[in-house]
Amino acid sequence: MMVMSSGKRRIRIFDTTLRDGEQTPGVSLTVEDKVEIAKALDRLGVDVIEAGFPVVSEGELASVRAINRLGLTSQVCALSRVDVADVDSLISCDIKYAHLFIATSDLHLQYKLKLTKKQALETAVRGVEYARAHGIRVEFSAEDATRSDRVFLTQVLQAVENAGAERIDVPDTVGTMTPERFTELIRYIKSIVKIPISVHCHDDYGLAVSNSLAGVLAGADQAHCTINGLGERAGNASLEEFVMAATRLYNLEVGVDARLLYETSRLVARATRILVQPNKAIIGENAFGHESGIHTHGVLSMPATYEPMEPELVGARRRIQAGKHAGSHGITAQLKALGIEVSRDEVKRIVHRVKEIGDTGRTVTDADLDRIAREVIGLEKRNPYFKLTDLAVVTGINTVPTASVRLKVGDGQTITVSETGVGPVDAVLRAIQQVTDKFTKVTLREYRLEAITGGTNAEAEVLIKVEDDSGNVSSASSTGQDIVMASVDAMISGINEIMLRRSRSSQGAESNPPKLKVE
């Protein structure tokens, strides 16, 4: 049992985002993507980075090699079956830490591997011995361990320990365990083997984090996790949830810098194109978001009333959302962030208008709130930081969708760029971002299109959410018959709101124009 000088028990984090996480249906990462994520995981402080499964493709082999050559502080590991050809692929990558596996359940042996238990045991031992003979340290996984015959599972684990494995991993491959049963299984295995134990839990019943915590409390000292809970089917144990629950609720120690969780989550979401669900614990957009008037009043008075941890602990920010449940305290705080001071009577009228919009089923965006407040108190419209002055879009059957935009920037300069995309909307939004990225890095977090009326001339509403590299999030919407123009209007409005927030936080005034970044 590893104990820190603080007296807390130390749990290792084995990150498998680049291997099991990439097995998420529809996800395929380039070598460059995987290298960038590996560097971020190293900064995050995970103990092990499972770089991939090198035997599956040339690209995967190249990724593992590239990551292994980075000289990271985290250990670099790669997956391999207990097969000579697989292990040879690790050797060609100069991998020194391997995650070797073979299934041990009757179900897998009969229908997938077509092996007897004796054959499977012998294959496991040969694979471990071959890896060890080539100087590779081995963590051995008994795939589908939690549905395996316990007598046979014990035989395999003891055999690979004797063959030189330095750690055994207990996977709940299809997520069928409960914390109580997993606790009992890990305690049993710990009484049989003398080497350290890892746990690898899947989320098919939503219990991956709970089972992982149960496993480490029962004696395992390492948990396999993925950023954003990515993985096969319902995914793996979420690294963010496991780390924060382990440290905050169970007083365990990990090497992860929790302040980097939010930015690492966003990096992985961008690379995989798998958005984080808004209500995802720890790193979801709503994890520290509040709309209810009762909640916002409490949070603004004392954050602990409705927040179990400070958002800054995980690199996130508190967010107050306008809506039909909003109250005067929350709306006042939002307006203050926008540089708008209101009287008690004015905020009541603004709240009333906000609730009217909410009652129609519409989302009240940041741009909506700004507009409503200015109308109520008689302020002029803001001069936008970015203003569209020209737009041309070309698309067709044999034509790559291309958009050319011209934007006027706050200091008077005009910038024209062209960009391609998978469709006209994608092309034009990419072009806008190419301009605005010269001033601040803004990522499109959410794009939603809803038809308001029927027919070919239907009115449609576009709602977008954007986020900058400082964690500022802004929302805006636009309605019209032209989807491309509605998308442009919403995108530029959202980015202008971001620029306003950045200006107020860094300079204390909204009038200063953005400055062009010199690359």
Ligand code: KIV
Second form
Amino acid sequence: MMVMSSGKRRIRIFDTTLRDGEQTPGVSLTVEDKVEIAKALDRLGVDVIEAGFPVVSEGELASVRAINRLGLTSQVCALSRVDVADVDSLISCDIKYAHLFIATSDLHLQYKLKLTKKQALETAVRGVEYARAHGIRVEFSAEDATRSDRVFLTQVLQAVENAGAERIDVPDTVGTMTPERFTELIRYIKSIVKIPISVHCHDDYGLAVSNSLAGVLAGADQAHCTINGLGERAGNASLEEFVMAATRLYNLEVGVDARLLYETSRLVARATRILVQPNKAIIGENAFGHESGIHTHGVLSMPATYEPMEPELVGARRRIQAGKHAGSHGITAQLKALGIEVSRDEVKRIVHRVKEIGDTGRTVTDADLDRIAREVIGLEKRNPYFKLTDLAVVTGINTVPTASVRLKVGDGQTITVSETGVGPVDAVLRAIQQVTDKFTKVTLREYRLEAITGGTNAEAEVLIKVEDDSGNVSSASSTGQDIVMASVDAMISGINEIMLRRSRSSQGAESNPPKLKVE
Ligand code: KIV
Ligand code: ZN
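Please could you give me the other form, the form predicted together with the ligand, since above is the form predicted on its own?
What follows is the entire complex, opening with the chain shown before.
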């Protein structure tokens, strides 16, 4: 057991985003994606990065090789079955730390591997010995350990320990453990092997993090986790949740820099195209978001009233949302951030208008709030920073969707660019960003398209959320029958809101036009 100078027990984080996480149905990462994520995981400070399963494809092999050559501080590991061809693929990547596995449950032996217990045990031992003979350190997983016959599991674990494995991993492969049963199993395994123990929990019943915590409390010193809880089926234990619960609720220590959790999560979401659910603990958009009047009032007076930790601890930001549950404190604070001071009477009227929109079932965006407030207090419409003056989009068979846009910037200069995309909306949003990126880098965080009415001439609503590199987030929406135009309109409004926030936070007042970024 490793106890730190702080007196806390140190738990190792084995990140399997690039292996089990990539096994999320529909996810496939390029070598470049994997390298970028591996670098981010290294910055985050995970102890082990499971870079992939090299035998599955040429691309996977190239990714593992490339990651292994980066010279990262985190230990780079790769997955392998206990057979020679798999271990050889690790050797060809110069991998020094292997995650070797074979299933041990009757179910897997009978229906998947078609091996007797004796054959499985011998294969496991041979695989470990082969890897060890090639100088590779071995972490051994008994796949489906939690549904395996205890006597056989014991035999296999002791045999691979004797064959030279340096760590045993206990996978709850289909997530059927409970914290109580997993505690008992880990205590038992700890009593039969001398080497350290890892836990690898899946989230089929939503218990992956709880089971992982139970496992480390019972004596395991390493947890397998993935960013955003990605992984087979319902996923693996979420790294963000495990790290924050382990350190803040159980007084354990990890080597991870929690302040990088949010940005790492977003990087993985972008690369995998698996969006983080808004209500996901720790790194979801709503994890530090508040709408209801009672909560926003509480949080604005004292954040701890409705927040279990400061958002900055995980690199996130507090977000106040306007909507039908809103109250005057939250709306006043939101307007202040937009540079609009309101009287008590004005805020009442604004809140009333906000609730009216909320009651229709619509999301009240930042751009809506800005517009409502200006109407209520009789301020002129803002001069937009960016204004669309021309747009052409081409798409079709044998034609790469291409968009040309011309935007007028505050001081009157006009910029024209063309961009391609996977579709017309993608092309046009990319073209807009190409212009606005010259002033400030803005990333599209969320894009939602909903048909409000039926038929091919349906009214559609586009809702977008954009974020700049300082973490300013802004939402905007637009409705129309032409989804390209609605997307453009929402995007430009969102970016204009961001520009406004930036000028407010840098100067305390609105400034127009934005300054061209010096590269
Ligand atoms: O869930 C699992 O059992 C696995 C093994 C490969 C360890 O991912
Ligand atoms: Zn798994």
